[in-house]
Amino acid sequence: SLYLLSLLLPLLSPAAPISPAEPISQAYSLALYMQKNTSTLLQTYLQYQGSPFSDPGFSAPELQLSSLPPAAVSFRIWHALDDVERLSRGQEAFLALSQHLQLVGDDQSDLNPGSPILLAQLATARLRAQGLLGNMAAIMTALGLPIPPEEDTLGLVPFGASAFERKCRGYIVTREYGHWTDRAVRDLALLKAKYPA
């Protein structure tokens, strides 16, 4: 039958192994495109939150979320990562970011319902994080590496969080989205040089 034939065809005609160069190039292009918009997202976010977030020069690098891996890493450790570690950490980060951006979007729909520009930018950032996640999975498949299972990175979200706590959470997420995008560009540039087209 036709159904059986469609199952057998992949066995009868072994496809050429997929070169990692193409998915790496696609991921790199997307990461570069994302990088152009990360500072705009952060500035737009801060502008809508009111003081102290909207105050000129606001920065709180000490604020972190335990559910979101920080992008900062020493150069020595970063340079020593192998392909599996580099891609796995990127995957873990962008999975967490896509889930956190959904939460921040929901928070902002409640806190700033009259801010379509911010809500649209958060939704777009989430889609791009998911896109980069898909690209990284394609690279791992092409390299014959196992793709880590998708996990619920948010865990239990305290629904009684105050407006200030939710604004802080959103600040950390939009800031780390920028930092992780910068790191992804560097990671993918390294892989691009290692696996040329």
Second form
Amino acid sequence: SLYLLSLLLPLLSPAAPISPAEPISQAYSLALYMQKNTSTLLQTYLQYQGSPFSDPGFSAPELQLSSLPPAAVSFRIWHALDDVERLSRGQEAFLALSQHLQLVGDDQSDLNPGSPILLAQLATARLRAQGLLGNMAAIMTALGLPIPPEEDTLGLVPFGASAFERKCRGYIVTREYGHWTDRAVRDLALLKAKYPA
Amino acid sequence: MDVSLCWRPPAWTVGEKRMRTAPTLRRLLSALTLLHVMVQVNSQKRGALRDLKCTTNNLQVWDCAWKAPLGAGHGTVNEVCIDDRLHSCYPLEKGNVKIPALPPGDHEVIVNYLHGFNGSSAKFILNEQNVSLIPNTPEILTLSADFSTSTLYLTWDDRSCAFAHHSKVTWEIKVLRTPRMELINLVTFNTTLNGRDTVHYWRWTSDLPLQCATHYVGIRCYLDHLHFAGPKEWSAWSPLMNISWAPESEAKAFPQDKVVLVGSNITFCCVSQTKVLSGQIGKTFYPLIHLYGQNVAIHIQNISVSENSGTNVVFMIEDNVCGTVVFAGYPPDVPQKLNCETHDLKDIICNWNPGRPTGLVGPRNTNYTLLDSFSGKSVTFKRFETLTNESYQLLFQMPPHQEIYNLTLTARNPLGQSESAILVNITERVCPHTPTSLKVKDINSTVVTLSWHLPGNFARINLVCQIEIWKPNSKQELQNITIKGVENSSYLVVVDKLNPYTTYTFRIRCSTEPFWKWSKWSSGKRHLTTEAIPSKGPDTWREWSSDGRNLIIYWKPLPISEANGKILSYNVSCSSHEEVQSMSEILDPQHRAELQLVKDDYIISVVAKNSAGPSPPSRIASMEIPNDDLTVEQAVGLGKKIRLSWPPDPNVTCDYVIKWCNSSRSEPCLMDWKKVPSNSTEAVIESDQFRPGVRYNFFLYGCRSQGYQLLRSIIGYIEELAPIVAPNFTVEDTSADSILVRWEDIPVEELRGFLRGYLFYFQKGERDTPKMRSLETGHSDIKVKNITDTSQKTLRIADLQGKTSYRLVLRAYTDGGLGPEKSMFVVTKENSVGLIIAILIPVAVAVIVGVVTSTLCYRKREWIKETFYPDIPNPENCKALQFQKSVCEGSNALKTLEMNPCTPNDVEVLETRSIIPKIEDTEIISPVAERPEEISEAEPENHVVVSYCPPIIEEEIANPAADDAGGTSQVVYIDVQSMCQPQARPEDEQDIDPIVGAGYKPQMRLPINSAVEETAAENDADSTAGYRPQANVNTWNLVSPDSPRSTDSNSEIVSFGSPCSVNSRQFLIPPKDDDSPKSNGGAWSFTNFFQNKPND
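Take the protein just shown as the form predicted on its own and give its structure as the form predicted together with the partner chain.
In what comes next, the whole complex appears, and the chain from above leads the way.
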């Protein structure tokens, strides 16, 4: 968490660096670090949800959440995106992810109250998503772009969601968290190449 | 037959049970009436009524209907009249007629036709028993559903039957389900009418979730009116009402998040617009039960306990999934081991064990409520996660002044509840907190107060506290005290009977009366009690100094139990009858004082002082009471102790003192002393200073009015050891047959025990005898004398042999063993008579022999001359002899040498030597192999080397038989090659035929190496110095060492370089320093030989 804090520090400082290389590099490092843990999060999550979620090789790509933008994008479209679009889409996604991870954490504290490992991993993932979000904002500031306002992506959350819906919701969120992190690594690598230190 | 249809009996199934004897009779009557009516009707030939049926739904009006007779419509009927007292008539309406209820009994009813049928009328008999009671159709007020619980709620009222007060009504409710409108449930429901419109409720839970299919409900009733004689029938079914789920676009599975008991059967369905492919619960797939549309269900029996997040039920749809979660668990177990107690009488703490896990967590976890029925207060315990193997705990705040509690713990979860209860008098269940703030305060040196704090409201009870008192080197002591409890306060107790100036450790724990549990021990508190004056004076002794002028006072430091503090100093004073001499203060670490006394008779007193004050004085008289009758005794100890005993002495009044010292120490000798009471007769002295083998003096004093008298003197050893030295002894006198030995005492330090005697050994033996027999073997020639009289210092040994060496050994012994030995050799004196005889006899013999010899020699002098001195020829006549004259003179075998024109150059060497064993090749490698280098370096320019290789001839002159036996003497003749002309020979001239070149053939060749040759030469040089070669050997030329002749030593024929004939002999004993060239030559050839040999 110290590592994370050091990455978050530039955010807190009002005098953001003028060169975009440093925030890009920091964001890239964080994204790489996050990437190492995304599959663990997904596996841990599924393990606690019971069969068939916990069955080996479980996958349900057809499940999607309308409130969470999917990370999957065709290469042609992704390639055609400019830096601003890439950054704003990533920011939008991680904003949604951080809110959804909070929701999933709440759901799991009902379903698996005696599983501190899972709850801690979800909390950590949420903190990292917020960290990356902050780093992306720093990049946009450094590039002189307007930072989009924070939106309530969740909107009216169906609090009466059934346990099954909550499990599925959590699955989609942890899965998309991994996909979006992969995409962020690629996005930031591209930016990093464009703005060398 | 037709009419019988109208008299259909009511539904017996409903009223059957209530039918008793009277209704049965009534039924029989009805049957008779029916028969009667039939007779009546059949008797009417004209205008007969068909299918007459009378019913009532309110008991007020009977409604009768029939079919018009053949050929006549209802319109033809004018009125219906009842032939009773009033003869009332009722108009006919549409084929039926309403008649007010008639009193019981038969009534003739006349149907008057208006016209036609010949203006006639028809009659029938009407009785209440012929009228059926059919209630009005009931009406469903509402039908609603709770889809989450799959429950239907039905309401209706009893308006349709309201007229029949206090009658019982049976309701029948049916539930139907799509798609085939099959009857799912049919229940009856009894109520009693109370005359008011009452709404009835009915609730039903479906096994199939209500969302899965449309459910229909209908109701009818049956009125069991006691006072109605006619048959009763079910009402018609009410119109069906239905409950249906408005399906969403997305597929959904039901029931959702249901909590069920483990082992129950449950049905899940999926409401879907598209085709459902499969259904599974957990990992297991179940067969699909098709409902209507695409909806399907699966049914599981005996569901097992779920994991924390529930059991997943998943239906796979073509492009989606739908699923739900079911939580299978147990209702809460009865809380076990419920136990309530209090620490402070403010809060009750209840512990319990949850028992069997429910398998349900989170919002479904068990919550516990603790209720006190006396005060009505309750507290609730709720946790999301399940505690495993942990006891649950609830804190219940005590209302003031309540002692008895009836506590009920209720466990609830969605599957049920259970409870356990406990009735406690809380004042009997007090386990106090750990006492804190333990403090100790001094009152005096033996009394302290202990105070501590104990939180809690103990105002109404007594506390029992236990104080643990511990001092070093002793067992802990426990004191129980009972204190009146107070509210939240400190407690104070007095602890007495302590020792002054002692470090105590106190701790405390408390319980209540009656005892329930001890609190934990408080932390320990160390405390040093204050000092008190020493309880006794020091143990004192005195000794006069060696010069007898000063008195030395000794005293022992007081033991800690008597010192009662830190001793700072001692006051020593002496007093006589007249005066008190000055006191002197001695500071603590010193425990002796020296007083210069002018007189002998003083009383010395010693006082120890600590900060609290002085001790009582210890007094001792300076003078010793004389004792004339004193004996010295011996004592030996055991281990590190020595036991001394004495007879009781009535004169001794104060005590006995035993002092002891090391006997070898100088005066005043005092190691230590010990006081024993006057009534004892023995003492065991023990000291770490005692060493085995050391002599100690013990002195027993008896005390009489502060004066001491020496009673006994004892020499003792803690343990006797063997002496470490032998006694020094000397021979005082020696004669031909006896020796007188005298020895000295062994010093006490070296004796190491009480001397018990000496052992004296003697035996014949010389000083140089390498190994004397050990004394302990007890050999017969060792004589031993045991001298047990330790005062004896001399010993005469008699019966010895004259002029013989004796070995004398003396050893001392104690009870600890034998000491070392000291030995001495003594030779006894000669016997003088024998000596004289031994001299005289040889002298006499010699004189006689001399005289006889002289006489004989004189008489036979001529014979002697001829025999011993014959005439000797003149050696000058021997021409050939060139040798020493003496040799020629003694020899009878003289030879005359032939004269030759050539100068004799043959040398004959006569040699006596021992046979050398056959020499192996390997033995000569090393000395030979290095030789060539030496030669090449020493004589590099000497190309022409002496070609002298001695042909060795071995001639045996000893016994030939001895030839085989090694080591016999041999005479060896060695022929030496001609030395006339040195032959210059090139080194490369090697291929000379040995046979052609041979000038001399030796009879025998002796293969011998140069080393042997050298040895032989040396020997010759030493032993036969008389034989000298006549030629100068230095002039000889040697054969080249590497000449083929030398190398060819294997050949039988050895050739020599010289062409000269050999006819002269010469003895050759070459000088030592001339050996090297020859030896080198030999060595060289052997080297070559060895170099060649491997090639052979």
